[in-house]
Structures are given as C-alpha cells and as structure tokens.
Amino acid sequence: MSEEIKKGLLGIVVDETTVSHVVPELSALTYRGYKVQDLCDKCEFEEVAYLVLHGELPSKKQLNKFIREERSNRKLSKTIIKNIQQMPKNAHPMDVVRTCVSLMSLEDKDTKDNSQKSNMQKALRIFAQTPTAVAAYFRTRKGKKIISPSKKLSFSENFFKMMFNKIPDKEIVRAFDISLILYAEHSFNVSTFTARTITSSLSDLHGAITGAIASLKGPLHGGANEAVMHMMKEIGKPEKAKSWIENALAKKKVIMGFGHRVYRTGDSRVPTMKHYMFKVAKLLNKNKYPKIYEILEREMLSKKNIHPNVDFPCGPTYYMMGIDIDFYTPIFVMSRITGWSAHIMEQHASNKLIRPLSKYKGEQVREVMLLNQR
C-alpha cells in the first residue's frame, strides 16, 4: 500500500496553539478566544497587539506601560537609517523590510537569548521599529527627507506622520487601525509555519521573523493585497469590470483576493474591512474602486461561488489612502510581527524540531562510472 502524500500539508495537524483559531461553526477568526470582529468594534490596535503577544487583553495600567515601551523603541539607529538610504530605489519594499530586521539583529543585545523574557523584549523592539523602517524607505525612494518617529502619537498616527508628514482624518486612521487588527494573526499560515519551522531548530527570533517576511512576500500569501490592486488598476473603470472578469474566468486566470484555504463560506474578516473600505471611499470621495469591488465580488459569487478574502478590501483601502502598492505587504508585516512573535515564543516553550519526510521518486541506486567511461 503506497503512502498518501498530502501536498502542501493539506489537512495535516502538526502542533497545538493558543494564539488563534478559526471556529468553523461560527466561521469566525478568534485571537486568544476573542472574535476578531468584536476586537475591531471595541479595541484599538495596540490593545490587540498586547493580546496577541501576552495572551490576555490589557488593563489600563498594562496598556499604558506597553504603549510607553513601544513608543520609546521606535527610533532606528543611524547605521540602519544610512543603510536604508543606500538601498536601491527600485528594490521591493519587502526586501528592504526583511533586510532591516536582519540589521536589527546585529544591534540587539538579546539576539542570541531565546528566553521568554528576552524574546518578548525583542518582539516589542521589532514591532516598534519596523514601521520606522517602512516609512524611511517610502520617503527615501521618493527623494524626501526621512521623518523621525514621534513618542506622542499612536501606532497608526505615527506611521502616517512618518510617511506623509501629516495625519489624516481620524476615520482614515481608524480604518488603517482596523486593517492592522485584521492582519495581526491567522493560525498556521505559510509565513507563521515558516517562522515556527525556523524556530524549531532553536534559531533566534530575528531570524524566524526574517524568514517569515520572505514567505509573506509571495503573491499567494501576503503579496495578494498588492496583486488585487494591480488587478483593479488593470480593469480601470467599473463599466469594464464585468467583461474583464468574464474574460478572465473563461481563460481560467487566477482572480486575486478570492478564496481561502481555511474559509469555505467566506473570510470572517471581510465584512469588517469592506465596511471601512467604503467608509474611506466616502470620506475621500473616491468611489471607483468600491464599485469595481462590488461587481467582482458579485460575479465571483454567482459564477464560481467563491468569496473574497481580506486582501480584497485591504488593497483598494490602502490605495485610496495614498500608499504605494508595493508597500501594502510591508504594512501586513508591521501587524503580523505580533502573531509571528507569539508563535515563535510558543514554539520555544514546547519545541520539537520540525522535520517532515518526503517520498523519493528519483533514480534508484546507481553505479558511479569513471569520467572517461561516461
């Protein structure tokens, strides 16, 4: 009897986690037992970041301490800033972010220390400094002066300030905050599993996050939000959306932003993000992409019965905010650092080397012939 091969580890349970869970009967994603849509309704992003990292929602005292620590760690060293300024202007921002986290490891006094306490401190520093690196490259690429982080602004407000030297309407900031909450964690996805695999060899947190960033870059994972916006720009006008998708389906093209390995009746994060996408469109009087969104969503449901995933509303939301398309996945990184870090610490706490088997299909044992006989 031949062994059954589960390509992509489909359906294989490889470990346990307390970080997040998709509850099938509710079709709901939960962080530490809390439904993500409830967290969006009642919490700021910093509260959710604390929850993912520490396992419980913070008290006011705990949250204030967490916020103070995050804000005091935002500044990058002069060396890393100089490195960012010297990076190629045509580099993908994900490659820049990956490199910056590697550079952070060279400067962090706790890089080699895999204790729970040190990992939590390192996670907080990477979490605080990554938006600074993203914004610094955003401005460097445009030939603009880098803006230093502020200790007086929230996580999202500070990011907008460093990117654009201004803070938009509070509803725009809230929509961005919501996207970060929705992107913070999602169980054993590709990048999280990559981080846990690296960690299982007892490598360090910076290395595991660097690997996770490389994994997230792919268009079948984090890069999907970028692909969604490129697709929408290709469509161009709402009037062309229906014929575009009919033609794409006829040619069996992959429609980015639709379908999910875990969800079958729709990504539970979509209704919340869609609501804020439409809110942003109304505030900024930019209705073209929401109209395209609705047509594509309707056609995919009616023709293929496939629902959108969270990348579908996130792409146009970021675009309307004025963020360059290739910076969407780095924003995903800024949020998902919390989830990755939680999983890395969980892996360290109960570690076993991740070492799957493969079925060999190559040549059987052969005799080596000398060079002059081949």
Ligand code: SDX
The other form holds:
Amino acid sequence: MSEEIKKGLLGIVVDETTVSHVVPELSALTYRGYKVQDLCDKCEFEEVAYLVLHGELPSKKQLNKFIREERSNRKLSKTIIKNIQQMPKNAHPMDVVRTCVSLMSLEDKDTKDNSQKSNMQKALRIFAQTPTAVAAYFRTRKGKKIISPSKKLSFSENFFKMMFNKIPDKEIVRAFDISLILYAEHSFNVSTFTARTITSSLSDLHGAITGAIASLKGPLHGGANEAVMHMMKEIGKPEKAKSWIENALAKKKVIMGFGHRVYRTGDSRVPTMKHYMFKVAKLLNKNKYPKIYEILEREMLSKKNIHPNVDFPCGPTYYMMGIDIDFYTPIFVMSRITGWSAHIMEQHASNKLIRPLSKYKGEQVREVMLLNQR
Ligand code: SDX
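Output the form predicted in complex with s-citryldethia Coenzyme A next; the form predicted alone has already been displayed.
Below, the chain from earlier opens the complete complex, with every other chain and molecule after it.
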C-alpha cells in the first residue's frame, strides 16, 4: 500500500455530494445547482435554508410551512435558559453555543434516531433555537434581560430583536440576510468534514453539529471573521493600514481573512458581501473600516497575489451593525447549521466509516521495563 502523505488531505476527493459545488476555475459556488449570487439576488435566507436542507427551492406553500415550523421552534427550554444565565460571563460565545447544542441533545426526543425524517426535524429545531441561545448569552453577559423570540418576525429580524430589542433599517437586515445566505454551505470544509466524520461512526446529528461548531471556531476557519476585526481594530486608521501590512508580511504573519484552500483566484462570495459591506457603511455613515479593507485587499493582491475570503467583508459588516466581535462566528454557526445538517443526512444515506491511515514515525517496537527499572 502506498504511504504517500497528503497532509491536510490536500487535493484528496473523499466522497460525492449533491449539496454544493465549488468551481474554482470559474470562481463560482452553487448550492444544489443554483449560483449563490443568483440566490442572493432573488431569495430570502429562509428560502436558501430550505434549499440547502431539502435539495429544492420551496414552493410558496412549502416555504410557509417551513417558516411556520421554524418560528414555532424558536423557544429554548427553561433548563437551557437557566444554564445560559449561569455560564461564565467571560466565556467565548462559540463555547456557549457549542454547549447549548449539546444541551439540546439531552432534551430532544429523537436524539438517537438517525432516520432522514428525524434528522430533518432535529436540524430544524437546532436551526430555530440556536439564534435564541446566541442572543440570550449576548444579553445575559451584558446584564440585560433575555428577550423571547417572536413568531411574527423573519429569521434575521427576530435575531436583531432578541439581541438589541430593536430591528434596524430594512437594508441592514438584508445585508445580514445576505451574509447568512453566503455562510450557509461550502462543501467539504473543515467543520463539514468534521460533521461527516462524526456521522460516519453512525453517531447522531446533535453530536456531529456540536463537533462541527468546535471545528468552526478556529481562526483558520470560521473564527477568521473575528480575527479580521481584531486585526482591523489594531490597525486603527486607514493611514496606518499600508505600513501595518508591509510590516506584518515582512514578519511572515498570516493575514486573517485572506487565502483559501480551494479558491486561488478569489472567493466567489466576496464581491457580493463586499457590496453589502459598503451599503451598510453608507447607510450608517461609517467609512473607516471599509477604507482599511480596500487598502489591505490592494496590498495583499499586489504583494502576495492572495485574495480575501468571505470572512474579510463579514467582519467589518457585523462590526458596523454593532455586534460584539466574539459573536461573529456564532452567527456563522446559525447559518451553517443548514449545510452541516444536509451533509450529515447525505452521509447517513450513503455511509462509509471515515478512517484514514497514517505513516508511523515513532519508536520501533521496544521492551516494557518494569516501573522500578525505569
Ligand atoms: C473559511 O474551506 C472552506 O470552505 C472554508 C470556508 C467555508 O465557507 O467553510 O470558506 C470558511 O474557513 C475561510 C478561511 C478563513 N481563514 C483565514 O482567513 C485565515 C487566513 N488564511 C490562511 O491561513 C490560509 O489561506 C487558509 C487556512 C485559509 C488556507 O490554507 P492552505 O490551503 O493550507 O494554504 P497555506 O496556508 O499552505 O498557504 C499557501 C501559501 C503559503 O505560502 P508558501 O509557504 O507557499 O510560500 O500562501 C500563503 C502561505 O504562507 N498564504 C498566506 C495567507 N494565506 C495563504 N500568507 C499570508 N496570509 C494569508 N492569509
């Protein structure tokens, strides 16, 4: 057997999928065959969530049913709310949301049932409840009263209401909705592969999503949207951006929000999100971070030929919306639950245990010395 090592599984095709397709040479991404750009132009986030989960765009009737079910599952149990209130105020919200999904598994009547029907229902419940958990911790940490979800508001409107007790301008909500559409799914990325690996042992959907959240947290993956904003704040003002990045590159630093394993000529989601970032900046009359964005993007392209990824425009967009930086990756979670769930169901439908090999480079077989001889 060949022992050629492909570190990071670089270039390895491990399975088939019908959920999404990255076409690097076209710099395009499709969900279930639809270009994400077109989905952003023509759909609300809820329609895209349905598409990712079910494989087809919903009819009006199917969408109304999906929305009704999502809205009626938003409430968290008293036990989970109590848990959130008792969590340390300095915890990372990603750890909070990971713990909450894990807690949801203790309460869900179908946790152990891996049938397609149960998985779809469990996915919907986690999808509906996670924003409630994120917002509940956001407010608890600030010593504010938790706001219950509303059945009358869209996914994004309800999230803003639960976070800030007010819903911003329609265009701001739309920009947020767009970020959720762009974050919903991205083939065999680290967290999705984690979810599929967990699933491959025939473990359950809650466990796979809990693991995927832990995986998304890292700054080389979803955690980059937070890291981008910390970097921009450190830079502080546009006049400092050029020298900051020259200095960082000279020190061989990794610049957050740039580069991608699959795209080499640019992340197809960036132009759309960048457009909305500028829209938000104009509406709120906040130009500092978009200016820093442009300088960093230009310098990275000219000096390294490395393009930004979707986390680069998402970071400053959420910042301008007034969201605390450590809540950006939990927002990514709220949307990616759809993609993870679709992959978990796909893995269950055609499972093969994921178990790669490794090349051993440790000690050769040796004798065990008794404790008193060591
Ligand atoms: C996401 O896969 C997905 O689909 C993920 C995602 C999704 O939707 O699920 O798109 C979301 O995770 C986006 C990525 C967010 N991460 C970051 O922004 C962190 C910064 N980026 C890099 O660390 C890096 O580009 C990765 C982790 C994204 C990709 O890593 P690879 O494919 O392993 O590439 P690499 O790190 O080996 O880089 C190749 C070369 C290196 O130079 P050489 O050693 O060949 O000379 O490019 C350089 C790197 O040093 N490089 C960078 C860089 N990214 C690549 N140099 C400086 N800054 C960077 N950001």
